[in-house]
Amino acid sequence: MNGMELSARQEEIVSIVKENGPITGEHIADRLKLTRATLRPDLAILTMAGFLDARPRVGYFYTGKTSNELLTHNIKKMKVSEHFSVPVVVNEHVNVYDAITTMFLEDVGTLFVVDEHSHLQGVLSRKDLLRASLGQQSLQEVPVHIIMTRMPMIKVCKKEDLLIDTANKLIENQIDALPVVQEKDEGLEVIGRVTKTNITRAFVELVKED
């Protein structure tokens, strides 16, 4: 690559992170039986000829792996816990009129509809508020359980899960958001949202760290 000679040892470094990495200095030292401290004048040498690469909190790895490989390598292991947001939620009681003035001010494009635990009841979208405002009947007077999507029609989330997956759950389902959720006795609790806008921001800030 530099049209330098290799050591035995240097050889063998970029053959464990040409396979393993990205990988710590630390795995690379255990894999070789040595402290990081002898390895550490090795893994400079390396690094500044241009074989390997590090990344804070990442590790080495080897310049032939792409960027687009360590990007979907970083992306694999984002979880919903580190990027969901708020949610905003409305009684499953409360009325199409109030609900369409929670999602104007709230600036929102999905509504969580919820009982007095917070427990999830449904969902309401823009087209399901769009659509019973067209009717004939006064908003005021219809409550948002009548025209909401119920259970167990709703696509859900928890905070464990990855955001790619999470992503692709919007994407198959055409939705704009989903409710984070975690499991209680007496139903599913709603503890935050995942929207586009969430999975956007993080992969962005991800390719501004790269």
Given for the second form:
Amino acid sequence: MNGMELSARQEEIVSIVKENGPITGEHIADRLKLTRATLRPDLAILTMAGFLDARPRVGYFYTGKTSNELLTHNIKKMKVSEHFSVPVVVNEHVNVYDAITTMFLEDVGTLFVVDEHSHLQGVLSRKDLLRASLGQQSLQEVPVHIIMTRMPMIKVCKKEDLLIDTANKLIENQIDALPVVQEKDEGLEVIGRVTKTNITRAFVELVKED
Ligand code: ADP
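Could you switch over to the form predicted in complex with adenosine-5'-diphosphate, since the one displayed so far is the form predicted alone?
Expanding to the full complex; the earlier chain stays at the top.
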């Protein structure tokens, strides 16, 4: 759907609307000698992709967007809510050794640190844990809250945010992941994570035919 390749029929619809718009779905169907129902999926795709716009009781018209504008249109439709992953969290009193073990077992590069109320307190990256491992102290004796990056320094995002805005935050702050949070009375509840992998996957999806 996000792919810019149109089927022959879709191309035909676009050119009919370009020349005759605004035009109703009914009239497009007549011209193509198809039923309105047969045409419905194509019209939905063309509208979603931004080629056409629909006005109630007026009909379809050609938006005239360039392919660059269409790409922007499609990127700006991508929300965190459709692209985030499950978060992996550890309690702030967990020791560094156990946090490293969790990172391996859960196969993630960033852990979020929470208190007993599940509120966000900090972030642990791979390098945070590597750095702690270079110290003299036994890793079992160092709680993660000593070494983590802590609130209020943590960059976060919300489910409603645009994915492109989270990508910008990752770049600007030179970090790999953002916790997806929900505001609570007493703090921020961690409900997900957005990582460079999510962004890469979304980027690939943008050109995938489906
Ligand atoms: P790594 O350190 O493994 O390359 P990052 O680039 O994600 O991974 O982390 C760099 C530093 O930024 C670390 O000290 C980490 O604690 C911190 N950090 C990671 N994610 C965030 C975030 N969402 N908000 C604030 N700081 C973060």
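Bear in mind that the values here come from a model prediction, so they are computed numbers and not experimental data. Between two forms, the rigid core is defined as the largest C-alpha subset superposing within 1.5 Å. Numbering follows the first chain given and starts at 1.
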Q) With both forms fit on the core, is the shift of the CA atom of residue 197 between these two forms 2 Å or larger? A) no
